[in-house]
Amino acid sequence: MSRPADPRQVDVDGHATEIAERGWTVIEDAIEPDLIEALTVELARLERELDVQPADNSFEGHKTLRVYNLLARGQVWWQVPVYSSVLPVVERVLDPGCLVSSLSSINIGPGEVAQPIHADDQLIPIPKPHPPTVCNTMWALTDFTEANGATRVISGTHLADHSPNYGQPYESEPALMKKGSVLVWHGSLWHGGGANGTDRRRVGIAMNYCAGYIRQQENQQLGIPPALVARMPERLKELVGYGIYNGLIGHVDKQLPANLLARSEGPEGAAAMVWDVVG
């Protein structure tokens, strides 16, 4: 396993800042060389084994291939979601308590047009703005360009009062990184894919998390096999949804999720219940 990169090298503070200012950051260098070989290969593996092809839709893309559910295709992925270089970010703009949302990879294609504007949180009915109930990352396993798709932002829409309008057209910028980087942002920031214009793929993976009260994206407890999640480190279950959050939202019969999975080696006994601690 690739080891994560030093936390203590990532400004949690900066980032934190930048995201609750203008909407989004970038970390550069986040991520260790080993690791993003590993995730290359094994996403090449995948979309061969499972003759990944374009969606063809305006959002998902007519020259874009998607791998959803990776954190059930292969150990490599396990260490995404906890990696000790983005997750601190994400924690400080949801809370520990956050969840992953989905995980899954955005292959840009040659040719490939313009994703329309969108915000992440635009499907979930309550009035902006408001604190941030998602934060999405995306992992950038090539060079982000303006010329090859990188993620296209506009800065400060996060604090807007609406979402935008699906297709119409905005002025946005490029969130440019280089291979390694990861862009996280909240999200009500009104972003999109950009065009591919080279004649390289533009490969990143979108490793997003949602706050424990929120419904993640994915349906995690039935994406991944229970006993798959049962070998997982104890930190991942939580993510995935087998904690519960805040003392109460999601336990069964006063007991943490991950009591219930087969061979599981967490914790045993009932969970703290906020209803224990008020008396």
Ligand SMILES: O=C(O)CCC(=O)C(=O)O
Second form
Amino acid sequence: MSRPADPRQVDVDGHATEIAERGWTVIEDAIEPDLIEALTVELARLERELDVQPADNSFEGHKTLRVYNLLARGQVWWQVPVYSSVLPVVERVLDPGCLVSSLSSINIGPGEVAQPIHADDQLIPIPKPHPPTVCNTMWALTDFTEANGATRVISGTHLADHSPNYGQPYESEPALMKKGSVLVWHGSLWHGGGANGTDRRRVGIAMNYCAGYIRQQENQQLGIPPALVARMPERLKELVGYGIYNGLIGHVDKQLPANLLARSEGPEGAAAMVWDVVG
Ligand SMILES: O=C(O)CCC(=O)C(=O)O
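Right, and the form predicted in complex with the ligand of this protein, after the form predicted alone?
Full complex below, order starting with the chain above.
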């Protein structure tokens, strides 16, 4: 396993403030080069072996390859949700009870057009603006340039009282990143993948998180075989949804879901629900 970038180098407060104020931030040089290399090789293998083809719709793209449910597709991906130079920023934006919402790749091919501007939380029917219920990240496995389709963002829109109209053109700017950097944004931020006018692919890993009290976008409990989850480190088990939020949400007969997994290494016995604590 690769060693994560030194989390002490990451200004968690500064990044969280930037997200609160403009809706997005870039953590530069966040990913260790050997992990970038491992993810790049593994993604290429998956795309080949799964014979991944573009979905051919305006949202997922016409020349874009996406592989979903990556945590079920190899242990190299298990390093991503818990990565120590990124997760603390997400925990500051949501809270430490946050969950993996989805983990997928977005490989934008030459000639791809821009994705419609959207907000990742726009299907959640609660009035806006609201505190972040979603916090998403894009790991740059290649440089992200204006020419090759860097994610386009519209600063400040996470504070708007509505979501964008799908398909309407908006003025936006590219979130430029060097390979190895990570873009983090508030789920209400208006954004979209850029057009790729180059002859090279723009490859990113979309590591998306949500608050511990809302539903995950990809169903992690069904999508990842429980026997596989049982082998995950405890923090990753919590992040995929086998913990309980605020001492209550997600329990099974007052037990931690992680305890009910086959071969779980978690503590045995019933967990203290919030009911027990309040007396
Ligand atoms: O590929 C990108 O840069 C952004 C993609 C995105 O926002 C999405 O698919 O929801």
